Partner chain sequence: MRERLSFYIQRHSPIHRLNPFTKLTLAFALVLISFFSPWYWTALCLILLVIFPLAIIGRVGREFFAAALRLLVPVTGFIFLMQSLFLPGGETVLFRFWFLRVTLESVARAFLISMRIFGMVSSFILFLLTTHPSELMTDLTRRGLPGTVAYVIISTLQILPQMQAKAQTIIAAQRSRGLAVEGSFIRRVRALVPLVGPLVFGSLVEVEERAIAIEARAFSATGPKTSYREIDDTPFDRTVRWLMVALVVLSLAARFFG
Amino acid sequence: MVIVDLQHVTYRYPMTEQSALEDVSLHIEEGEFVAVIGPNGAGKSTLCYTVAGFIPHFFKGELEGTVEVAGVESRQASLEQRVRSVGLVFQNPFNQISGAKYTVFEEIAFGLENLGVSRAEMPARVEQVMALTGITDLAERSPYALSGGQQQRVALASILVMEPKVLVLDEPTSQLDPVGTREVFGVIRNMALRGMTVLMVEHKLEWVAAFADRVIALENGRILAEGTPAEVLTDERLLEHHFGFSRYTLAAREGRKEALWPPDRRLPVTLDEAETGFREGLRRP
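Kindly supply the structure of this chain on its own, in the form predicted alone.
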């Protein structure tokens, strides 16, 4: 079942001439984990704002085409209605903290208060999502007394607790170390396995390769490539357009020139694939 459906979407911010998105058509199935990659200025954040309803309801500008999420077109739903279906996690977690609450527990419960969830139901939901994101020990801390990585997890928890149908994340691991990145990707993947649809902007290609079902490469507001991680993350067009490859793909690409990588094996996108391929290459006469 398609839950996010963009048809020929073009968007220009107010007082600009160049489109931030240009004729973008995109369909995301329920429970699918879709990653978006691209250089700065490619339109990745704009795509997030469009799916989440901030375009056209917060950022005005000029929107063409249709944006349908959970069966409702954006122009027919207010931003308040849209946030009940779509949760948006910003790149900078500081921008997502409300400033209205004194503890992490209260901060996570704040969204439930706005949705009118009963107070009897709130504690169990907050405790569950804190355990899921690994921040139970931060419950009584001030959101402003946390590290960037801890704040990012709080921001993620504050969205997950509202149980949106679609989770949109704009570089949610930018503040995290490798361990934190793995944990957050694991949480997000588990949510997708439970039926939540995920659209994530991310620069860490190794993690995209390991967790995403599908990858979309954006450049200058247009979709350059779309497909499985194995298809997109080894597409030579990415290098031509200055996206870059993962370290594993680059190593195998160079190894192939030196006959260290099997010529009939596709380039790897994960460490396990790279290890298997190089072992095979070294065994060949």
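Would you generate the structure of this protein in the form predicted in complex with the partner chain, following the form predicted alone above?
The text that comes after this line covers the one chain and nothing more.
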């Protein structure tokens, strides 16, 4: 079942000349993991805001085409409907802390309070997402006295507790150190395994390759390439448009010139694929 359906979406921010999105069509199936890559200014965040309904409800400007999430046209959707269908997590963990609460537990319950969920229901739901995101032991801490990785997991938990149908992640690890990045990706992997529909903008191509069912390369507000990670992440057009390749793909691409990589084998996108390919290449006479 299609849960996110964008048809010919064109959007321009107020007071700008150029479209941030230009004729973008996107369909996401329930349970699918879609990754979006692209250089700065390609329209990745704009795409996230559009799917989450912040365009046109928070950002004004001109939106053409149709955006349907969980069967509801986003122009007609109320805030409650939008929040219950799409959860949005973005880069800066610090700015996602509401500032209204003094403990992590209450910070997570903030969304439930706003949705009018009964008080009796809260503890179970909050504890469940804290366990899911591995922050149970932080429950009584101040949300401000945490590391970036912990804060980002609090931000994730605060969204997940409202049980959205789709999770939109806008570069969720770009401001985190390697430890924080692993922690957050661990949670995202968990969610994906549980069948959550995810749309994730991410620069770290190795992680994109490990998670995504489908990759979309955006440039100048248009979809440049779309397909499986193996197809898109090894597409030569990515190099021409300065997206770059992951180190595994690059290494194999260089290796192919030196006859270290089997010529009939497609370029790898993960460590495992790279290892198998190079072993095979080295075994050849």
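Residue numbers count along the first chain shown, from 1. Just so we're on the same page, rigid core means the largest C-alpha set that superposes within 1.5 Å between forms. Please read all numbers here as calculations on a predicted model, not as lab measurements.
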Worksheet entry | Leu79 C-alpha shift between the two forms of 2 Å or more, rigid core reference | yes
Practice prompt. Using a rigid core alignment, state whether the CA of Gly195 is displaced by 2 Å or more between the two forms.
Written response: yes
Worksheet, complete the sentence: Once the two forms are overlaid on the core, the CA atom of Gln175 shifts between the two forms, in angstrom, by 3.2
